[in-house]
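Take a look at this single chain, the form predicted alone, given in structure tokens.
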Amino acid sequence: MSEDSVHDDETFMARRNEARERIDALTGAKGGDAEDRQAWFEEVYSHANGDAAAIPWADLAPKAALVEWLEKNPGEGRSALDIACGLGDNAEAIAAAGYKTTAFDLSTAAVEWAKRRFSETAVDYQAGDLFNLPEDWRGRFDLVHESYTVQALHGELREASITAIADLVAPGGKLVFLNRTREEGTLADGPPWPVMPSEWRRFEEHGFVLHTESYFQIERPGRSIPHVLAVYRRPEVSG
């Protein structure tokens, strides 16, 4: 299935639009503290009753930009982490590209759903909080993939997410950052809150070196959504 398939399905999208009205009214939908957001994500997944249309960000396919990058950058047994894995499509694509893949999501319901979808998976799916992950995950992964997490956060959580993500990448490893974008200094009425260049370039404050930065549009009925795919490398430890 392609990333666009669900968006071309009128029946599926009608259910999605109906679900959006319900979940946008829940506590934590528009931001809030960590507990509010965790409760919101858990409620979205658990109340979907197995219908992916009720998960606004679920495309039931890996991101096309990620798949294209993976084709040129196979894993060859290196370790990878998929942040906020949702229903598992991106994690499965990373594993299929030859990475020994771990994936986590804040929602235990999402993790269990992903395991059901991919019952023969090689991915190690776990429930986890980006801001409270196992200590031995720090600096552990050769590839860290972040897609749509930062744009889903607001305020202090958003600020803290850059540091939390950076801490997961091993020396010499790469970070693939895929999010919606907006122009510098403009306001966003989220969620999601698309990222500005100054936000993802904060990885450079953590010593990361920008490898590539690609801008592109994802077309949806009646709109065109700006995105960025930024790939960073964490330098090897000297000495």
Ligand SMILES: C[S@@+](CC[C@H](N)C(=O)[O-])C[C@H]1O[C@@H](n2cnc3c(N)ncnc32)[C@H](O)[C@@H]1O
The other form holds:
Amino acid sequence: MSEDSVHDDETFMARRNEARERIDALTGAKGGDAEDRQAWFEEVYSHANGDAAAIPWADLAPKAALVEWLEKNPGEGRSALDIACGLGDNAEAIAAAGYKTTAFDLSTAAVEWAKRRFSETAVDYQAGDLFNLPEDWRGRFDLVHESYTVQALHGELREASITAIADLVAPGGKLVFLNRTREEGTLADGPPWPVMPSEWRRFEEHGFVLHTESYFQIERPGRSIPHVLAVYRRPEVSG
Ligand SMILES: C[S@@+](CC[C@H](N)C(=O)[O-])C[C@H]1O[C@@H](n2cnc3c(N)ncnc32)[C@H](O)[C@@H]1O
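Previous: the form predicted alone; requested now: the form predicted together with this ligand:
Following is the full complex, with the preceding chain placed first.
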């Protein structure tokens, strides 16, 4: 299935719009403190009653930009971690490209749902909090993939997310960062809160070296949404 399929499905999108009103009314929908925001994610998944239309970010397909990158960068048995995996489509694409893949999400409901969707999966799905992951995950993964998590966080969690993601990449490993963007210095009325260049360039403070940076638009009815796919490499010995 392509990433666009659900967006072209009128009944699916009608259910999504209906659900949006309900979940936008929940505490934490517009931000709030870290605890409220984290509880909101769990509520969104657990109140969806198994209907992916009620998960505003669920495409039921891997991100096209990730798939394109994976075609040129197969895993050949290397390890990968998918950050905040949601319903699992990106993690499955990473595993299908030959990476030994682990995926985690804060929401246990999301993780259980992903396991049900992909019952024969090779992915190791786990419930986990980006800010409290197992100590032995630090510097462990040859590929770390992050899409749409940083833009879904704000305030102290957002600040901390760049460091938390950087910590997971093995020396010599790669980080694939895919998020919506906004111009430097502009305000965002989120969620989501698209990322500014100065935010993802903070990976460089962790010794990462920019490999490629592609800007592109995703087209939705009546609007074009700017995105970045930034690929970083962590040197063998971090500076
Ligand atoms: C906008 S969704 C993106 C999901 C998926 N990465 C994608 O590309 O579709 C953000 C995800 O982050 C998860 N999340 C939020 N805070 C998290 C945290 N502290 N640790 C792990 N996952 C978190 C949410 O449960 C949700 O699944």
